[in-house]
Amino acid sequence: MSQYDVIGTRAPRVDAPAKATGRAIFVDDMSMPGMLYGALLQSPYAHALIRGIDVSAALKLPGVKAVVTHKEAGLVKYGVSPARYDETIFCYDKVRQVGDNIAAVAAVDMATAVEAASLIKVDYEELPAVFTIEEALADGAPLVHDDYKRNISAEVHQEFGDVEAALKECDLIKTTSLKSKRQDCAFIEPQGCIATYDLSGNLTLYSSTQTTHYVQRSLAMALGAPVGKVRVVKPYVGGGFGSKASASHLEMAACLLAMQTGKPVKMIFDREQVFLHGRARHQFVHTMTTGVKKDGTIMALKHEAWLNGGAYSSFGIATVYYAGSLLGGPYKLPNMKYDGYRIATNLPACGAQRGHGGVIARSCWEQQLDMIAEELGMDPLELRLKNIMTAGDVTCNDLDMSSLGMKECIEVVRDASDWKNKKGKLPQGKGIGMACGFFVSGAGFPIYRSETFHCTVTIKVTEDGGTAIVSTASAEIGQGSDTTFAMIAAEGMGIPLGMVRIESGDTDFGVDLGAYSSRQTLMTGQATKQAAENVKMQVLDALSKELHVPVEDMDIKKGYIVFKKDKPDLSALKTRYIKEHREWTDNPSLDDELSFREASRIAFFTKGTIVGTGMYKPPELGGKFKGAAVGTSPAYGCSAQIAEVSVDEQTGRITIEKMTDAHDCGQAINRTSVEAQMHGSMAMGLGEALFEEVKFDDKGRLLNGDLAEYKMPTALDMPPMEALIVESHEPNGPYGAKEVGEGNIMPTIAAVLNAVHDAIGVRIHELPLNPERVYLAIKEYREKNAKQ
């Protein structure tokens, strides 16, 4: 039996009713009294100097209210990390890719702004340019920015123990590479937002963002405004998964338009806009050594990893840590030693999508280690087992895994899928694949250095004592986490989950980084749980005061308060209010239980209102040496996955015929929900598998920037997937609870190239697995095998 009460079963989503009716109002929903509309001008070059901007035709044309360039904008350079600023809100002296903005318009309707955007004349200078790593790294390449000598945007050289002595203690050296494409994060709501600024001065923007907090901060800073003047507010939001992580050049000008014309100006990317700013996947290049001994002991890993990371740096630092990083566990892995680049070109920028900088990195890394069992004789699942890490066991480079059921999701799946009775024993054709994945809950630290409390949650009890307001600025972007902290908050004070009613996703309502490396249900959520053990603590000592029973001797449960010895005679108390107040909600003849309804009742009468409070931030984490922040959480989520799959040899298609998934949650809080994102990990990691890639044309130009031509699984292409839930008990997070947004990709990519290279016998080592990819993969592989 549950020692809870809410935590841990299924309840249905707070927002599901109007998300299920259509009621839920998204950006482009809203309009406001007066709203104008925003346009981009945008460059069609990659690689070129301003030499001029005339925006006079623009202005000229009736309807429109007002055009800004960097002149208007001024050049204050700001981004995602203080130690690379690389953006203006406007270019000024020269475009690095396809989609920079010029200049902005705003006008009486998105006709007449767009038809202005089009009549402002850019004088450019084409110059060279360069897409590719190779191409940026070339000597006498130009140079994306001038501060990035050899357009190396970040570079990262660690070592862990000492790797060269270590590969000469081994019995087996294998050395692979693993190749990937720029994905998309593909959502269905694109980034839209309306800006208003008032009489008094403050500016207010309705946004579809994934960070109110950052995007406030980077507002105040790029517009040289107060951060108390400015308020950023997320409506419902269709999808995030990174992208929408960081301020865009829509929300930066569609703010500058309102300051500059006193009306809302709402601002709306198409999807072409989408996929040149969406700052989603890089295009990773990684190669890897793996020493082991001959019973499998993992002894060493060497890792060169090289980022194609577009115009601007975004999150591209943190990305090329986190490719090396995370490779620290959940394997015993005593001599680690990586070296990352992150190469500036003129293609749009990337920065940080789901599973960020870990995903294909773990892909290259989990593939090798099927290689080598299969060179060592051994299962490749009781490979992982023989190395796997423990509770309370810490990385070479310093990850505490305070929690880790990574042994019981091997297992787990193992046993789910009957892995003993089909590995290697399927048809030609045929095969299956297993993988691990591993990634924080929380970043440990903020992406800006600061003392600053991670999250700020504030609940208040109304004056009936009916609902408990939780309010947050997290953001709800479609995974569930309203819901969450609604389950967290009922089950602090004690109450059914009806009597809770959240409010999320406003800068007014405290401080809260946002929705990234999976950091709000631990994080968000032990602010939460905090606030509402406060509330239950003042509701208790009120009725301490007036029944003379100490706080430790009462409790609440479901809505009731407990009283752990002796019950005392509640009637006189009923009786006195009913008589003073006559505003009891329940029924003032059941004189022998006291609702909550009543004792906070009976609590505002002599606090006044009651409001608890909760905040949280990581403790000291991590190591002391360069970077040492970037990979330290207070936990980590594990997940262990077996792909099931089917290969034409005659085509190269592949189909995916089951996936079977168990992750290391922590305590479930929503199990509906934890199966949701499993699911929709699998989902996105077999896109990513099978069909994503952006693609571009020698000119840096988009060539397949809508949701027809790039390539995404449907319905119609998902398997059967069984999730399954393996709880260990996180003694940093709310109930236990951690992570399950992000961790549950890492091993999807490398569980199907296993699992077709079991089908086939092939190895491929260049994503995505598209037919003709593998068709030529088989063609190579027989003609090899046919000269030998």
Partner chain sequence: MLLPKFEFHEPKTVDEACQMMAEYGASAMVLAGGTDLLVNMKKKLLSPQHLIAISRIEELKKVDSSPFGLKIGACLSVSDTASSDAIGKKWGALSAGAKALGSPQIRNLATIGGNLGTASSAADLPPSLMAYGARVVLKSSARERTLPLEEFFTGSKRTTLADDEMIYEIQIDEPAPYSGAGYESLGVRSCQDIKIVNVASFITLDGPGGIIKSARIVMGCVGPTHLRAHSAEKILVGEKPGEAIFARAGELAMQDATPRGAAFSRASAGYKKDMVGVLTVRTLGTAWKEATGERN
Contents of the next structure:
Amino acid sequence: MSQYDVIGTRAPRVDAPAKATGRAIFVDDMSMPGMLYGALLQSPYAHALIRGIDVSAALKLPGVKAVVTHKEAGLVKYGVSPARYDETIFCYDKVRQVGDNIAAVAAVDMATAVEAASLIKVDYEELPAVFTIEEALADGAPLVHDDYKRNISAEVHQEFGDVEAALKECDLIKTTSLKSKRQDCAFIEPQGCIATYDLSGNLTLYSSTQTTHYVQRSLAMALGAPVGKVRVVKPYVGGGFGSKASASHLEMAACLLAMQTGKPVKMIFDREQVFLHGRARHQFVHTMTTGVKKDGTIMALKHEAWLNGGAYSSFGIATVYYAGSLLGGPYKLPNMKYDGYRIATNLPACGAQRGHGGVIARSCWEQQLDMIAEELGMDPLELRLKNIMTAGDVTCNDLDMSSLGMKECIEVVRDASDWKNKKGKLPQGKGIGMACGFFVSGAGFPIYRSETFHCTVTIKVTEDGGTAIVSTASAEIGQGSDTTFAMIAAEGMGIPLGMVRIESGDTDFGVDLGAYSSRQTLMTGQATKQAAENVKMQVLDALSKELHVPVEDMDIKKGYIVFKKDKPDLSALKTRYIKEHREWTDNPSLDDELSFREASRIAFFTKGTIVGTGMYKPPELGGKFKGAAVGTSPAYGCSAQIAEVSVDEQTGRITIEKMTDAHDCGQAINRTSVEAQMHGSMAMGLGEALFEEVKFDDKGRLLNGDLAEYKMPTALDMPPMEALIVESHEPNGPYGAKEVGEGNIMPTIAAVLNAVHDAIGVRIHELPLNPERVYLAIKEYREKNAKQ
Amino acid sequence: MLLPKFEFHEPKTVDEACQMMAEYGASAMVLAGGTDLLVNMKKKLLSPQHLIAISRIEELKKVDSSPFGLKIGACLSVSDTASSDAIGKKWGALSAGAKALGSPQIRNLATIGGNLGTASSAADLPPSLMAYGARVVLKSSARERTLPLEEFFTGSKRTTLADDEMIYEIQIDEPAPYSGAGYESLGVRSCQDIKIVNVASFITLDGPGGIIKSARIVMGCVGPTHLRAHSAEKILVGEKPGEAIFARAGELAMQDATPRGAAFSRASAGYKKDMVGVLTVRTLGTAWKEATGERN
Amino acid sequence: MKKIITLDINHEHYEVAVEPNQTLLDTLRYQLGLTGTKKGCEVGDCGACTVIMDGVTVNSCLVLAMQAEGRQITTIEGLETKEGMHPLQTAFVEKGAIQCGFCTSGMILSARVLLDKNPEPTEEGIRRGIAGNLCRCTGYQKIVEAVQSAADGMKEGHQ
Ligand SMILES: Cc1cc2nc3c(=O)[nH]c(=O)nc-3n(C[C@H](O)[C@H](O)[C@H](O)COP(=O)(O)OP(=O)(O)OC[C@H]3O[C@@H](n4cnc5c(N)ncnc54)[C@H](O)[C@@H]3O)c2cc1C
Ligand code: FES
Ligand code: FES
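The structure above corresponds to the form predicted on its own; please provide the structure of the form predicted in complex with the partner chain.
Now the full complex is given, and it begins with the chain already shown.
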């Protein structure tokens, strides 16, 4: 029996009926009286000077209400990391990527806006451009930004312990590399927004964003408006995965146009623009050297990473730090050295995507560990178990594993997949592989340094006591956070989920940093729990005064007051309630019970509206070294995965037969939602492993800016997936909960790489594993073997 | 993504459609399922002034099977092509091609005529149709002509269609006794995928257990238009079917293929060639099974 | 030039003035307020705009409004009855097949046609039936389970 009434159940999501019936409103479903439509003018060149911009023809087109360029927008620099604010709303001196924004138009309809944008004349002087890491680093290469010498937009050099000394003591030292391709978040809803501006100077932006808070701050900064005059509201959002985690040019332009015209302005990206401005996963190239003892003990890791960052920094500094720091666990690793470089190029900018920074590094290392196990003659699963960290361990780079069910996860997938009878024993062409990974549950600081709370939550009980309204600025983007917080609130107040209503995603509801770094369940969850317990205390406090029962002797469970000792005489209270209740339709509860609703109504008489508040910011986290803030977290979720594949050796086509995944989420708030996150992560990981790659031509133009040629998995490409939940009860999480949204993508690619090797004996060090790459790898392997 | 402006016409009959085409000439295009045309218009690659919608003309949606063969209206949807018993029973490779095309929704809109009209060498239907030796009937207000599908395609995205002419129907002869066909396509994903390579093979034996009397092998994505693997076909004729000779045919088909090594295409020329070999062998295997009555 | 046409949507008749270059998708969403049909790519790749037209699913972004005249169209808004949600909708809610919900309308309509044609689909059959509806959130696992569960439930309901 669970100790909880709501937590840990499979309650249907609170937003599901609206979404199942088409009622849920997404931003492009909204319209407003007098609404104008905006369009962007974007650069056709990857790198060019802007000699002049002539908007006169656009302005003359009937139906055009405003045209804005850098002249109207100003030149305030903004971005994601304050250390690298390197963008302006519109380009003014030069363009740095195809799609860079030059101007925006607002007009009475979309066709007019698009036509007007095409009438703007820009005098460009094309500059030589760099697209690859090699080109960008070459002597005399043109600079994307004058400030980034050698086009290095960020670099990291860290050493924990003494790697060289440790390697000298090793019996086996292995060096391998892995090269990935740029991935796109490829959510199905393109970004969009509607901006409004009223006569009192209030700017309101409805936007499909993951982070209303950062958008609010960025808008205020770039547009020079007081933060208090900027409100950002998030309707339902059709997936984010990282790309919707920072303010976009679309949002900036829409606000500017609304301020210029005084009318609501709607702007929506088309699919190609999503690819151009998505700021999703970087391309990574990792080289790693690992040293182990004969018995499999891991001694040291030396790691170098190169990231192709594109034209702007966006989240890139955090990305390049994460790429190193997330290898600190989940294996005991006493010595680790990391050198990471993020390179600016004239491709569209990259940023954060599910598993931020860590996915390819993890894939590279987990493949390498498999190779090491093979050379040592060990079962790769046993090698991992041998080195596994457990709760209470702290990594060499100060990540504190306050709870860690990593070992349990490995054992669970081992047994569920029948690993022992399959590994190395499947027929040629079929294989099984495994890998592990972990991820943060939020970061210690906001992206900007501040003492701010990371989230504040209020819960307000309605006058009748029948509904508790949870208000949070957190972002439901599909992951199920609204349901999670409604459940936590219900549990915390001791009432059924049906009595809770949640409103979220509006900066007017408080502060919340939003949906990124897998932070909301732990952080907003803590604040929600606190607010709920606060409400409960207030109700019990009022009751205590009426009934003369000490607060400690009462509790609320399943919507009823629990008297831990003798039940007091309730008749006076009941009579009062019934009198009060004459014209209301909802009936009082049975005579000998006192419901939350009745108690709250009574409490209202003395306290007015009951409002509970909660807030959270992480405690001081470990690490005093530079960059310690990227990787340290109040808690870490972890997972182990097993992939089973078959390979058509004649064509190189891989079929994923089955995935078995175990994840330690501390405590499942909603079991169905936890499994759903596990499934979604695996799907995105499998897409990146097998198919996905954003491609450009030799002018930096998109070659596959659509969902036909950018290939994410369809239902037929996805295998059956088994999601197994492990619960290690995280002391820092609400009811013991921690992340589940990103930890699961960490092992997926490596599990596939290792399974493919098990199937055909070939190691592949470049992604994606599309048929041609696999076929060529097989061919090369056979030719090499034939020679020997 | 707005569509450019155009005038919309929806004639009730083929004759009416042909008259409109005669009237508007090069400024008009036929709109069937729209799954190629409307996409190309949205991407601003095409902007005809007139669209003549024909997908609701009943006469164009027929499947007439007779002892002599099959007549398929140009506007038969790809999903109806895939599910038609008449087609599936004797022309299984065509069904296989139809099943491999796009997604369920696309197949419901897309038409067989549109798949030919687009003249893409990656298209899923032409290989099987050509392997079966299909003919197309073209109609205009002035004339009607019938020609082998092979002669219909003149290059990448190019056909012999005149401005005022439409594809009216596709005709396929009843396969000779002891013949069979196979179709295979290779994409990156399992569906919703424009192919990397596709191949259809058709063989006729001179009797049960006999030698190969005739063979047709058609390859896609390895030339400006679908290509016949002539030297592979030649080597098969007169031989007993079997793995060894199929492997030899596969090798020759690779030589018959002329993929472009375009830097930004879906796969390298070398890989495409190798895959032509693999798919040729596989489709010949399917064809052989069917020819010897082992249909499944 | 605009022309007035009559569209038969969810068994109701709508008179609308449309341009020739207007898609059914845009007409549903921006003219008729039937915003349950979503727009994810506009070129037939994602399936978010799926509607049922004369009994089969189509991408409404690739259908001109004028081509839809005289056809029977069902959108997600047409699935509920007086009794409430369609069993597929209920199953999607209960099985956790919905995350962001952007693919959901199209997914449910594809599943509906699938079950109309084949009330007892295999897992593979379900995957084929929804292969034209991309979902980035779920990995399709719970969607497949929901369709299976709705099929089982509907079968029992008939017996
Ligand atoms: C998402 C997506 C996936 C796809 N996947 C595939 C795939 O896997 N395999 C594949 O082969 N194709 C694929 N296609 C392309 C397309 O669906 C097919 O080529 C389809 O058969 C085209 O038929 P249609 O009726 O839609 O043609 P339309 O778009 O209506 O027309 C295509 C061309 O043919 C002309 N035309 C049409 N009918 C006639 C006629 N009767 N007479 C003269 N000219 C005519 C038109 O004028 C136009 O030039 C895909 C398309 C999309 C959008
Ligand atoms: S919007 Fe129609 S298929 Fe994507
Ligand atoms: S639920 Fe988000 S795309 Fe399917």
